[in-house]
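Let's start with one chain on its own, the form predicted on its own, as C-alpha cells.
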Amino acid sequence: MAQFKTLDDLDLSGKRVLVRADLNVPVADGRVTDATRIERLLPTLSDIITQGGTPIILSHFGRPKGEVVADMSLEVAVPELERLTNQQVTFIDTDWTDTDVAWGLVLKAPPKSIILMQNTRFHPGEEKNDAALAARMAKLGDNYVNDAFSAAHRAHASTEALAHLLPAAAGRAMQAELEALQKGLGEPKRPVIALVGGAKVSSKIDVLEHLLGRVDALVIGGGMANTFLHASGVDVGKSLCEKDLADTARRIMDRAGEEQCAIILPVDATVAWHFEANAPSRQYGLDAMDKDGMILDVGPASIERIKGALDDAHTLVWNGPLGAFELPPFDTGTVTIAQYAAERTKAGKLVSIAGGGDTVAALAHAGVKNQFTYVSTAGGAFLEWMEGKTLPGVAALSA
C-alpha cells in the first residue's frame, strides 16, 4: 500500500479544511437511529478544531442521482453532529455551482466552528467526477482532508478530483483503516489466515482469487462452502448451491494447492428442513448427508477445525458468516469462532481485521464486534480491497 498523509502533515491553524466524511447514516422519522459513522468523525474533526482550524464537512447521503430530493438533505445530520460535538454547526443548504453564496456563507461562520455542506449527490457533477464540480468546491477550502474509506472505491468529484486540487491527507479514521487493512494484507504477521463466507461464490470469486496468493490458509463458509464441497463430489441435499460454478471451485481449489495456500472446507454440518428460526435440524457426517435437508451452519468437528486453524495464525481478516447466523441455532458456527477469534486477540495472539456488512452484524450478534483488533464498517471498500482492487479515494492521498 503507498505511503499516505495524514493530519500531522498539514498547517491547519486558521485553514478552511474541506472533509470528505460518510454521512450516509440510518434516518426513521426524521431523526438518525445509528450514529456510528458520525462518532468515528469525531477525532477529526476535534484535532481540526484544536489545531485552529475549521472543518467544512462534505458527504453523501441516499442516492438523490443528482438531483435535489428534500428526504435527503443532510440537514437531518445536524441534531447528531452537534449533540456529539458539543457545539454549533452551520448548515449551508446551497447549489455547488453557486460558489460565491456558498463562500459568502462559509466566510460568515465563526472561525473553529463546524460547517456541514448539503448533499455532494444534489449535483450531477459529483458521481462523473466532475472537474469543473471539483473546482468549484476547492474554492471553498485550503486543505482537505478525506475521512470517508467507505467511499473510498467512488472516484466522484469530493473522492478522488477534489484530492488533486489541495494539499490532502487522510482523517483518523481513514488512517486507522489504512494502518489496520496494511496488518491485515499488505505486511502482516504470519501465518495469516483469511475465513470468507456468505451465500454465494459468483459474488466473491474475486476476492478468493486475490487471497490465495497472500494468506496461509483459507476458510470458505456460509453458502459458498456448499458449492466447493459439491465441486468435490459431496452431496450438498437441498442446500444452496451454485453448481454450475464447480469447475471455478474446482479451479481455485487447483491453485490454492499451487500457492501452498491450505483450503479448509466444512467436514460435517448442521442440517435443517426449513429456511427458519429454531427449525428442527440434525447434526451430519458430509458423507452422511440427507438428501432432502439443506446445510445452514458447519458443525461441531468443523468449528474444532477452524478453531485449530486459528491456534496456528497471527493475523486473521474475515469477511462473511460461516452459517444463517440471523436465525437461531444456525449462528452457533459464526458465534464460536468469532468469540474464539475475540479471545486470542485479547490474549495478543491474532491480529484480528473484519469488515463487510454481514460480518459486521454477525460480530455484533456475538457480542464481540468491540474486540477484534479493527473492523471496518465500510462494505464495498472493504471487499474491493479484499479483491486487490486500487480504490480511487485512497490512490488520491498517495504522499
Second form
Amino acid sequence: MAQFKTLDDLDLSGKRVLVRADLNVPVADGRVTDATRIERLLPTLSDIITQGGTPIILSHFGRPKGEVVADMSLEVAVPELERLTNQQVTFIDTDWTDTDVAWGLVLKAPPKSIILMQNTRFHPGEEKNDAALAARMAKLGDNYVNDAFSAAHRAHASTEALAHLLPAAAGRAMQAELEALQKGLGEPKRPVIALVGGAKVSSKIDVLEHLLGRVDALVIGGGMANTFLHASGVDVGKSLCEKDLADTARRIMDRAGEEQCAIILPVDATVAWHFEANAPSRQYGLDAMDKDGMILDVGPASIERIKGALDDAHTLVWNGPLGAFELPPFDTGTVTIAQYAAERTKAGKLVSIAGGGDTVAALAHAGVKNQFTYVSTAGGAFLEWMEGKTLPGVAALSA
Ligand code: AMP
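Could you switch over to the form predicted together with ligand AMP, since the one displayed so far is the form predicted on its own?
Okay, now the whole complex, with that chain kicking things off.
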C-alpha cells in the first residue's frame, strides 16, 4: 500500500476543510437510530476545529440516483451531529447544480461551527466521478480530507476527482483503517492465517485467489467450504454447494500447493435437516454424511483444527462466518473461534483484523467485536481490499 497523507500533513488553521464522511446512517421515523458512523468522524472533526479550521462535511445518504429525494436529505443527521460534537451545525441544502448560493451560506456560517452539505448523490455527477461537479465542490473549501474508507472503493466525484483538486489527506478514521489493514496483509507479522467463510465461493473467488500468495494458511468455512469438500469428493448431501464451481475450487487448491499456502477445510460437520434455529442436528465425519442433511456449521474436530492453526499464527485476517451463525446452535463454530481469536489477541499473541457486514454481526453476536485488533465495518471496500484491489479513494490520497 502506498504511503498516504494524514491530517498532520495539512495546514488547517483558518482553513475550510472539506471532509468526505460516511453518514449513510440508519434512520427510522425521521431519527438516526445508530450513530456509530457519526461517532467515528469525531476525532477528525475535533482535530480540524482545535487547529482553527472549519469542517465542511460531504456525504452520500441512501441511493437517490442523482435526483433530489426529500426523505434522503442529510438534514436528518443534524441533531445527532450537534449532540455528539457539542457544536452548532449549519446545514446547507443544495442540489449541487450551482453552488454559488451554497458558497454564500458557507461564508455566513458562524466561526467554529460545523457545516454539513446536502447528500452528494442528489446530483448524477457524483456517481459518475464528474469533473465539473468535483470542481464545484472544491470551490467550497481549501483542503480535502477523506474519512470514509467504506466509500473508498468507489471512484465518485466526492471520493476521487475532488481529492485531486485540493491538498488531500486521510482523516483519523481512514488513517486507523489503513494502518490496521497494513498490519493485516501489507507488512504482517508472520505466519498469517486468513479465515474466509460465508455463503458462496462465487462472491469470494477473487479474495481467495489474492490471499493464496499472501498468507501462510487459509481456512475455508461456511457454505463455501461445501463446494471445496464436494470438489474433493465428499458427498455434501443437500448442503448449500456451487457444484459448477468444483473446477474453480480444485484450481484454488492446486495453486495453494504451488504457493505453499496450507488450505484448511472442515474435517467434520454439524448437519441439520431444516434451515432454521434450533433445528435438530447431528455431527458427522466427512466420510459418513447424511445424504438428506445440510451442513450448517463446522463440527467439533474442525473447531479444534482451526484453534490449532490460530495457535501457529501471529496475524489473522477474517471475512465471513464459519456457519449459519444467525441460527443457533449453528453459530457454535463462529462463536468459539471468534472468542478464541479474541483471547489470543488479548494475550498479545495475535494481531486480529476482521471486516465485512456479516462478520461484524457475527463478532458482535460472539461478544468480541471490541476485542479484535481492528474490526472494519466497511463491507464492499473491505472485500475489495482483501481482493488486493487499489481503492480509488485511497489511491487519491497517496503521499
Ligand atoms: P457472506 O455474505 O458471503 O459472508 O455469507 C454470510 C452468510 O452465509 C450468513 O448469512 C450465513 O448464515 C451463511 N452461511 C454460512 N455458512 C453456511 C452454511 N453452511 N449453509 C448455509 N448458509 C451458510
